[in-house]
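Only one chain comes next, encoded as structure tokens, the form predicted alone.
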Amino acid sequence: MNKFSKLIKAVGLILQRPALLNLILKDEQVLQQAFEKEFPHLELQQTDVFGWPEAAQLTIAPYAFLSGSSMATDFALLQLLCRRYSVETYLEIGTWRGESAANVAPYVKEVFTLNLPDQTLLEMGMSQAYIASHRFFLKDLANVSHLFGDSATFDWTPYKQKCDLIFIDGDHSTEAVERDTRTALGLRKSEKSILVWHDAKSDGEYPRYEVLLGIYRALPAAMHGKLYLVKHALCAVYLPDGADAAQIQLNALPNRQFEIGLKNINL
């Protein structure tokens, strides 16, 4: 939806219910309303992968604690999935510093990671420091292959029906998430392949409807029942074999705690 269409929709809503102005200013609440209108019978499910035996002890490395990254639990999720389901080929849309790819590389046969070319980032007005940060943690990893292009126009032909796990972490607009999800469906090696979306939640608890709209629009209705938000993380995951899950309860009392040890490694 373009900006003009959004404006027309916003004006219509305000005329009907002036109090909605506060919701429109926040935008995410309007997106939630759109989601609930489009999927009126859908209840968001949440699964807790950190109850799996493989999650008893995890090491997240590298982790930079810098802007634009993921939660440590997001990287832990990707590790857990790769280990639990014996992932061989992992592909991600959105490289950034390379932390996600670096965290899964020890557990898979091959990693493919797509990002915009440096020249494109330069033409977009990005700083040299920002551009230099891309792929920083992937310099010495032999099983990582770098792909360059826009996910909307990239030639995905060599990777179709090849991937065991696809991690979608590119443009988070509804339209882009829907497009990348449709692309990911064609990249699956089989119906047993796993899909993961980053930033499907705005924090460790609250859903992010801008992203969820794109996901649910792209997935066939038959797959909706095996799509879960991940407790303690920002991700959503599609697990073909299903998982123990429950309806989301916001601001519920914690049912587990984590212990984090920090080891400072100078670069």
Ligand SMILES: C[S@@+](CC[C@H](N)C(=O)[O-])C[C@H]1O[C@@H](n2cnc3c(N)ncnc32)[C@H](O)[C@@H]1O
Second form
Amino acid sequence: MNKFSKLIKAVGLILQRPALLNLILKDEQVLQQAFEKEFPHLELQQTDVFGWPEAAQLTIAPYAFLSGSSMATDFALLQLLCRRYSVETYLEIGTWRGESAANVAPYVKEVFTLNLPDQTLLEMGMSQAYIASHRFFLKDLANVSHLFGDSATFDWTPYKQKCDLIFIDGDHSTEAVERDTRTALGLRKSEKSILVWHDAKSDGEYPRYEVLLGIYRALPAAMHGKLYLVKHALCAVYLPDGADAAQIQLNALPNRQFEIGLKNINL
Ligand SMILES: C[S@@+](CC[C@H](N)C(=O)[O-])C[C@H]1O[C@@H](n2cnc3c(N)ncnc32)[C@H](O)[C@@H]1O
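Go ahead and give the structure of the form predicted in complex with the named molecule, now that the form predicted alone is out.
Next comes the full complex, this chain leading.
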């Protein structure tokens, strides 16, 4: 098929299913171009938290190896941050099965986790099975409080200036990440509070510009220098005290190796 025929076919398909346009608008190369145009002098930097002394021995539990989950190293990062910075109040946007909240709960005083209400998920056309999987890992955890609402309209007043660490893992569209990041700035207990975003990378190495655009648009420029992609994980983190960092080098030789033992635990 030549280029002209492809164009005619593509336009026909888009007219039939306009949602296909999102595949172009959300294409990572398109978003990378937009990012580089908007932040021409910005060099993405990466930090390796797995070199910290607290990272010598980590146990990630629970971990279900199910679809859509984080990497084990993302939960390890949250645990490391909570331990190293003595986090008391942890708040996250996006609960789902409760895997991230359950992983940090043993290391903090209180966990707040916000999700869309089940009824909203139903109205969005989500399956009963998906909805039922929400909060699965949090059933018996006394220090976890469930908040229900849309992060865009939720009344955040009681949580303002209360949180030591805020984990943003809800809607990953650029607009939603920008909005949730602005919200998170107001939830910080102090300027020493930490912010973490999930899915700021597509995999252990590649940045994800859809999410990065939202983060950098929301953060004041003065904070940009302390924002890091996390090596070996999918997260980005804002560390107020700064951290050792380097520019991203794709397809670099592994600098670190891990050993993973699998233990089947009862719930
Ligand atoms: C990727 S999952 C969260 C995974 C969880 N943090 C973990 O690591 O175990 C994203 C969740 O965010 C919720 N969500 C999406 N948009 C939201 C919004 N606008 N407000 C609140 N929750 C939202 C979805 O219902 C979904 O359960």
